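This document starts with one chain, in the form predicted on its own, laid out as structure tokens.
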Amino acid sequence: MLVLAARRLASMILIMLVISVMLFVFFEGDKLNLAMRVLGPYSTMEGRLQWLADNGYNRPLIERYFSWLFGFLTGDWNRSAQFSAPVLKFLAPRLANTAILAGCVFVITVAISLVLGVLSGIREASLRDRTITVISVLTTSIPEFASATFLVAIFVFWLNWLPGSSSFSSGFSWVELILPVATLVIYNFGYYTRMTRASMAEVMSSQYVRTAILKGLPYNRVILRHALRNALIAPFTVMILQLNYLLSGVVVTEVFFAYDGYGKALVDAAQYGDVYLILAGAMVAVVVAVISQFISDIGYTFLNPRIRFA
């Protein structure tokens, strides 16, 4: 197990450094399009190369690449000319914005799509089953803008129950979570249901679990204890999974919002032309993304022995 551990580790940290490398050559591997998208379209040429030279810009690419590293890992990220502040410091608050919001939403998502799942999936066929499957295809054919519009015009136009922004001006607020909340888990539960669903009828059509209700156990013991931890390994998968699609992924709920997030910080970032926040906000995903990688196989080997101690 740790041997395992130990080796996907390794590999997680390769992947790492070889996406940082291109990250680094592609955002700072120009230098006087980097002067130019931090001092303005509008500077001079003598003042681009005077800002390269005062910062370190005419060393040698591989020596400013592990002088920038060294700067991520130490959490030097650079200043941001959009901001005119530290990008760690700009960036932290929104992290954590973003982080609540997809915790709320992957809590939530995996509690309906489990329950939904198993329910669908130890009646397959059955009326139950097509009425979750229908459900379940229908709210992920439906792109988050969409949702997002017809819950707006239901909870704030229609009843005036809710606010229509989730910009947090007075201060954070549970209320302005919901429909953001809402809009991301209408999106993603459909998916996980149908995989729950899936790997759920599968394992009960396997032959143990047929030997198991023959032998008069309880058809919910059955279940719970002999069915349930095999059919979540496809699940559980694809679960962690996502984990990178919540902090990434959310852009267009946190700008149709006006969510104080990650994601709308990338978009802001983007059309200004931010280069340090850009490329501070790509390695922070690609750092999610490998170790939502890392959880998953870790946890796929809980949850098949024959990972383990193979």
Second form
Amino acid sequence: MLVLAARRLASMILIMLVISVMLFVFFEGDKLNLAMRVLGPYSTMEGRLQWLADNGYNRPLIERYFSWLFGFLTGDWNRSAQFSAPVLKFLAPRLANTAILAGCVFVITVAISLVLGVLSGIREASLRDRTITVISVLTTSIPEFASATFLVAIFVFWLNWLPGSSSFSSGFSWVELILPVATLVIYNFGYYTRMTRASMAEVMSSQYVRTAILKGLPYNRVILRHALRNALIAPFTVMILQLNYLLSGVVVTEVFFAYDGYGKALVDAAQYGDVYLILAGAMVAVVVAVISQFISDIGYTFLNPRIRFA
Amino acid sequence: MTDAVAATTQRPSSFGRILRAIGLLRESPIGIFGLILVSFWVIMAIFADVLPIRDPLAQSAPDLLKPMFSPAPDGGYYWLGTDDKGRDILSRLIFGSRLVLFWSTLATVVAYLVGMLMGVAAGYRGGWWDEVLSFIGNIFLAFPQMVLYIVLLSQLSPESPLGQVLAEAGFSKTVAKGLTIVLAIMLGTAPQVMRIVRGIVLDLKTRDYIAAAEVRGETPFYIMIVELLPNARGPLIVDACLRMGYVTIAIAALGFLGLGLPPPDPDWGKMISEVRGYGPMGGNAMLWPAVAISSLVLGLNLLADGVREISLRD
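Let's see the other form, the form predicted in complex with its partner chain, since the form predicted on its own is already up.
Entire complex below, previous chain first.
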């Protein structure tokens, strides 16, 4: 178990290092282009060369990479050209906003899909199972910006119950959080539900569940003690891995609702050409994604005794 | 003996096989419904020029953000209303289906070609091939896809080296942007295809017919392309339908984020973001592109479900 974890950790760090090199070269390899991006398209060539010299860009690429990496690890993420503020200071509160959004979505999605998945997996091909499956295919077919449109049309324009934008302009409010969270839950719960359902259906047709039922244990007890515990291993791994996909949806949803989070900042930066902000944002996303993959791997091993003791 | 061989080797023409596949799909009502949805948009895209609809780019200053069934100055109706520049939403949707279907098909096909080659090489060759290809795949899989697309598209602007190469090759601004999007989608999607193909190939390569081909002295390239890939097609067709749905969503989402094809082309995602700022006034103009994209993706997903259901049956 420890050896496995150490190996996974090593490969995880290797992947992050390789990605950091690629991103660095991709964004900072062409330094004249970088100077143009940072100083703006109307800056003079002398100004750009002067800026490159002043900021140590005339050192070899390898040296620059290491000093950039050191800066990234110690929290020096350069200055955003668009907001003329340090990137870290700009990004930190937005990351916190996104963490709130993604956290709410994750908890609600997992709760809904576990209940629905188990309910439909207990008795396969029943009417209940069919209904849940159809609903989950339907909701995963509607991309976030489309379901957000439908939600806004119904709850904002028609019923006028909820605010249509979630910019938190007058401080944090739960009401403004409802629509973005609902949008993401609607898109994501279908996949989790189908995972849970498949896993539950497999366990329900296993020998030990049949034995437990045949020896006369109460049905609820068989479901809760025997089936559930084994059925939840696979969905657990998938759900953590899906954090990656959740983040993709978060970007679109944040832009739709003008939610002041990481995704909106990244899209704004991409349209403006704010190199340092995109670079730091991409690094953060990769770190989060790779760590979630690691947790999912380790969690799977830990939860599954057949692997844990092997 | 010879008759039996002739009977098994004589296969119906490819057109006949497609018809038979649709015939098989008859057993899955869900699949048929998906096929109808997808065909609807394909037919709309093909016949967009012939249909009696307005010019999708024609603006009409007095008719901004009109609701459904509003009368138009030329005596007809704006069946689905107009957008913020007085353009007819119905014809924008129909002409937009061309863009959506063309670019998402191209991106899916390119991603599939690359992913299949990588997967079959990793699975069949094993060893270092597998290690290196899987590592490359893992690098791109470590990104949340939308972040990867944003990173690539933000840097691969028309002024970038790639943009200049595409411009010199004579591609218009729209096509160059489309090709850049295809490249980004390929980098995000091919590793996923590779994983699936690799898994299937690992299973297939222990079969007798592979051993037979090896004994015959076929080259690894021949075995990979002629023996392995055609036999992996079953699960791949299902996956390709689903994958095309994801790619369609991604391309429309990029359009929505303002990173897609440049205006004034009627991209479904962009149509939503263009009227997002108008509040309730823009509700109608926002709704229809959302319905369009949802129906197309739903069609692809249901089609995939139908095909899977039938392939599991026998």
